[in-house]
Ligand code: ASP
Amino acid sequence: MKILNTILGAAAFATAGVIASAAFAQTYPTRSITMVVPFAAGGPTDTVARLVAESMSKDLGQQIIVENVGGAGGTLGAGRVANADADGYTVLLHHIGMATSATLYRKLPYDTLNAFEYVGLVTDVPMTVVARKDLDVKDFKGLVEYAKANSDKVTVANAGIGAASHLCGMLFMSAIETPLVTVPYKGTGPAMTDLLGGQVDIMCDQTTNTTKQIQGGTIKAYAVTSPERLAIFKDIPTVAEEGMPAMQVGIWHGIYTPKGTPAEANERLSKALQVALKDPNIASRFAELGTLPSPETDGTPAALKAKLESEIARWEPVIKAAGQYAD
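Output only this chain's structure, taking the form predicted in complex with the ligand.
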C-alpha cells in the first residue's frame, strides 16, 4: 500500500509539473525582461543588443530593457547573469569574449560551460584595425613599423581582458612579436571617444563601432580581420593580405540565460530571436554597420552551445601560446 501511495504521489507530482510548465509556456513572458550587456553603452555590443532587443520585444509582447554592466572584459556582466534568478527574466548578450575569457582568466566567478542556458546566435561581426586620425602612418605595414619602433609609447585601447578588442590587440602584438601599452576601458564605446580625442593611438574593434567613423574620416583604418575585404570598405586590405592570417577573427554574439532557466523560456526567447534575425530592419541596420545577422537556423540553443564549445577549444591553445592571462 505504501509503495502504491508513493507511486501515485510521484505521478501526481509529475502531472502537476507538466501542467505548471504548460501554463508557464503559455503565459511567458508576463513582464519586462532585462538584457545584460557586459560592456559600456554606445559600444558595438550595446548597438547589436539594442537593435535585437527592440525587434524581440515586439514578438514577445513585452519590453526587453538593456542594462550595461561593463568591466573586467565582460566577465562582470556575465557573472551578474550567472547569479541572477533563473526565471526567464534576465538574459545576457555577450560576444566571443564568453569563450576567450574561459582561458584568459584562470579563475572566473562562474563556470562558463555550466552556469548558463542557451538561446541562440545573433551575429558575426568583423574587426577593423584603426588609429587616431593624426597618427602619421599611411598603411598597415607602416603601422607595424611604427608600433615596433615606438613600443614603449604606442597605446592600444581595449575593453578589458576577455573583450574582443583585447583578443584582436593580443593577436596583433603576437603577430608583430612586440608588446605595446594597453589601455583598458569598460567598453569600446568610451575607448572610441578617447581615440577620437587622440588620447590613445590604436584600437581593434568591431565594424559596428568603427564604420561611421571610418566613413566620416574621423579615424584611420588599416585592415579588416575578415577572410575577404568588406563590401563597404573595398579599399581596406584584409590582415591576411598584409601577411598576418593569424589575426583573422570574427566576433560572434550569443544570448544566454542563467542555468536552470525553464526550457520553455529559452525556447520562447529563441523563437523571438529567430523572428529578429529575419527582420528586414535589422538586416539593413546591420548592413550599414558592415555586419550580417546570423542565419535564422543558428538562432537556437543547440547552435550557440556548439559554437561556444568549439570556440573555447579553438582559442585555448592560441591564448596559452601567447601566455596572456588576466590573473
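Starting from the form predicted in complex with the ligand shown above, please give the structure in the form predicted on its own.
Just this one chain is shown here; partners and other molecules are left out.
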C-alpha cells in the first residue's frame, strides 16, 4: 500500500506539473517584457532591437520594452540578463559580441554558452569599409596601399573594444597584414561624428549605421563585407571581389533568455520572432538599412545555439593572434 501511495503521489505530482506547464503556455505573457540591449540607444543594434520588439509585441499581445544597458563591450547588459529572474519577462538582444566576448574578456562574470537559453537569430547585418569624405583615395585597392604606406598615421575609429566596428577593424588590419592606429570611442555615434568631421580616417561598421551617410555622400564607401553586393549599394564591391575573402563578416543578432527560463516561454518568444521575421514592415525597414531578416528556419533556439558555438570557435584564434583583450 505504501508503494502504491508513493506511485500515485508521483503520478499526481507529474500531472500537476503538466497542467501547470500547459496553463503557463496558454497565458504567457501576462505583462510587458523587457528586452535588454547591451549598447547605447540610437546605435545599430538598438535600431534592430526596436524594430523587432515592435513587431513581436503585436504577436505576443504584450509590449516589449527596450532597455539600453551599455558598457564593457556589451557584457554588462548580458550579465544583467544572465542574473535576471528566469521567468520569461527579461530577454537579451545581442550581436556577434556575444561570441567574441568569450575570448575578449578573460574573466567574464557568466558562462557565455551555459548562462542563457536560446530564442533565435534575428538578422545578419553586413559591414562597410568607409572613410572620411575628403580622403584622396579612389578605390579599395588604393585604400589598402594608402594604409600600408601610412600605417603610423592612418587612424581607424571604432565604438570600443568588442564593438562590431572594432572586430571588423581587426579583420581589416589582419587582412592587409598591417597594424594601424586604432581610436576607440564610447559608442558608434561619437565614432561616426568624428569620421564625418574628418578627425579620423577609416571606419568599418554595420550598414545600419553607415547607409544614410553613404547615400548622403558625407563619407566614402570602399567595400562591403557580404558574400554578394548589396541591392542598395550595387556599385560598391565586396571584399571578396577585392581579393580579401577572409574579411567577409556579418554582424548577426540573436535573442536570449536567462538559463532556466521555462521552455514554454522560449517557444512562445521564438514563435513571435518567426512571425516578426515575416513581417513586411520589418523586411522593408531592414532593407533600408542594408540587411534582411533571418530566414524563418534561423529564428529557432537550435539555430542560434549552433551559430554562437561556431562563432566563438571562429573568433577565438583571431582575437588571440591580435593580442587585444578587454580586461
